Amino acid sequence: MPHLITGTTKLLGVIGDPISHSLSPVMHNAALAEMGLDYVYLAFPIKAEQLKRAIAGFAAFDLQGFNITIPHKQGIMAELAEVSPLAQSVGAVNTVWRDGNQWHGTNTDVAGFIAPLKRLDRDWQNTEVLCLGAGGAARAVVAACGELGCGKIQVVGRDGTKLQTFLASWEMPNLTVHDWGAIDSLLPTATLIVNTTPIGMYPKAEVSPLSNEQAGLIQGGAIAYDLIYVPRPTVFLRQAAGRGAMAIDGLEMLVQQGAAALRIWTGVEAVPVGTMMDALRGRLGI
Ligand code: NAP
């Protein structure tokens, strides 16, 4: 039954620019309805120059909490009373909540990324991570791999200056950065290979960050994790599965980062992850 919006309904949302493509309202409202909670979740298009005013407005009408997407994930930090140490190390906030009159922020992408890995019985200390790409999502991946206790975390990128800036922003002795050309030498021993680039994402879905020759270097027992969730599977995950590797796509990460945010806002641990996943699949037609 659709949720009845009344005079007591509380408001959650997501801010970004653009935001009309956001899948968050679909999955959050499905979860809130299933949980029987009197909230609605809306998407707010907010221009960067309007961010300050928007946050003041949210406080004025008692918005309970919100997600943040491009281009506000960094800019929002200046508007918050407190940014969690995790969000500080990732350098981005994607979830904000109210405590009295103050806004607090954290990053739930790390929890989202880690969720499917935590279910696996693996020796993380002996895991060699190969992270393809050094952008925003790669930062959540590095933080998550640090939390798992991965022995080696190796990030490859195509821009040497960005890679050095990336490396300098972490205090992690087991983190190294490498030029894109190092993939051939890193792949044969990598046991967790993560694609954090948009290569292979719909609508340019027929490409992979790895050539077929490179994919032939993937170990049979490795985990291949693609943050992309459309298409399912990506060419990269098909290549890896062809080598006998375990394939994980980005859909669960998307759902679990949302579930982690819902737990923060509502205080309810039992979030219906399956319902959120079904709502997304229905919306995406996958
Ligand atoms: P981003 O900050 O723009 O980072 C993208 C990275 O990919 C950058 O390092 C970029 O390098 C690199 N890259 C792009 N094209 C490349 C190419 N042709 N060759 C080599 N490197 C290339 O983007 P993001 O926010 O991290 O997102 C990356 C992907 O993750 C997207 O597909 C996004 O949808 C996905 N994602 C999924 C979830 C989820 O919940 N499943 C969450 C976050 C992100 P340069 O810096 O040199 O351009």
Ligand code: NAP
Second form
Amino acid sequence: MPHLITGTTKLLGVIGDPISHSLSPVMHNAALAEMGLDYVYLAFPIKAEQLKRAIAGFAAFDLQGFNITIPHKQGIMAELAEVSPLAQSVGAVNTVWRDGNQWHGTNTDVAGFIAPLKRLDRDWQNTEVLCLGAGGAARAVVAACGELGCGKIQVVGRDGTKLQTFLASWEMPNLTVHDWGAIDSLLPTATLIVNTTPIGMYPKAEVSPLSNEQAGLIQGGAIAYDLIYVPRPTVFLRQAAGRGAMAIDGLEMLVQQGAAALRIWTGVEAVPVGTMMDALRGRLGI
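Would you generate the structure of this protein in the form predicted on its own, following the form predicted together with the named molecule above?
Lone chain follows.
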């Protein structure tokens, strides 16, 4: 039965640019309905230059909390009264809530990313990570791989200054950064390859961060993990699967980080994770 929206319904949401592809409203509204809570979750398209004004507007109409996706996970931090120690160490926020008249933020992406990996029987100490991209999502991946105990973590990006800033912000001797052109030399030995870039995301879905020649360097038995969940699978994951790699998309990460956010916003621990996943699978027809 659809949730009845009334004059007392509280608002939650997600901000990003682009955001029209987001499936967060599908899973969150399904969970809120099952929990019997008078909330509705919406997607808000916010450009980087609009962020400060948008946050002020959210306070004005009493938004209770929101998620953050590309490109705001780092920019949002300057607009918050308090950032959790985890989010500070990651350097990115993906979940915000209100406490009185102040906004607070944390990062639930780390727990979301790591969830499907923890079920695998892998020697993480001997795992060589190749992270494509050096933005906010990459920071959550690096933190998660550090938590797993991965032996070698390599991050590639296109902006040399940004890469050095990225490296300097961690105290991880097993972390190195490389120019994007180093991908060819890093792929043959990488055993966990993670795409944190928006390359391959709807609406530009028929592209990959790797050329076909580069994808041919992926070793069989590696794990290819794409944080993108629309389309499903991405071109990158199709390339990797064709090489015999295990493909993981961003769907479970989306659900797990979303469930953690719902616990923060509502104070209810028993979030129906299965309902959230079923709602997403139903929308995607899988």
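Keep in mind that this is a model prediction, so the values were computed, not measured. Positions refer to the first chain, counted from 1.
Would you say whether V268 and R232 lie in a single rigid part, where the chain moves as two parts between these two forms?
-> The answer is no; they move as separate rigid parts.
Interdomain rotation angle between these two forms - two rigid parts, degrees | So the smaller part swings through 27 degrees relative to the larger one.
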